[in-house]
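Quick heads-up: it's one chain on its own, the form predicted in complex with a further copy of the same chain, in structure tokens.
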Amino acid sequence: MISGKFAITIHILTLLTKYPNDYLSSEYIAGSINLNAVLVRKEIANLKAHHIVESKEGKNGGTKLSVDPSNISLKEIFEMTFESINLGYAKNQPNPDCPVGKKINQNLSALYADMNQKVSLQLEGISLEDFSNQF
């Protein structure tokens, strides 16, 4: 299973792209998502560590952009939510004392690396603002 925190960031980053002078509460925003709000609080607070928006506390309250989204690539988000792609390894350490199980992992990393470069290239390209356009 694949958590749906890289898809929910950027639903909400949609959000506030597209109403960048308002603060949207987390209920809006859950509403939109159609998820529990504290779960939208908890992507805000990992987009607040990283500095992309910023929110206001107490009535009135909410969440607004705090940079420019046509400076702020889907690579940047896919780094703030998603370790790496990957195609998953296996649960347990494998067999050490045999070579195909002493070095499986790490032709899998190797693997699994290009991937990543190829995977960065493309979400690089793409800003914020150009995804927002879409909607």
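Return the structure block for the form predicted alone; the form predicted in complex with a further copy of the same chain was the one displayed.
Nothing else is written out below except the one chain.
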């Protein structure tokens, strides 16, 4: 299912791109997003696992970008956040004797695959730097 993770991740990375020489605290980032710092740290942990950011502990600690923002696409960031777009399926198994029920999940899967392809193509051509330059 889609959540706000992509928006949170892009917000974090855009802030870090705007302040390339600074270690930004999770509290500062959370203040910009208007979100609990615990949720910010969770997304930062995912970015660290993908070697996109580095962190430093202590009084002057925080997080900063560890990659060139011109070398990472929004598609790559999306894929770090989600494997794919999935708007979900019905909780109960549809009735296989119904003309709609027997094919609904198959047709939804095809729709989701098409959506993922289109989103990937759109995001592929936008670098983090390009996106960040809008601010």
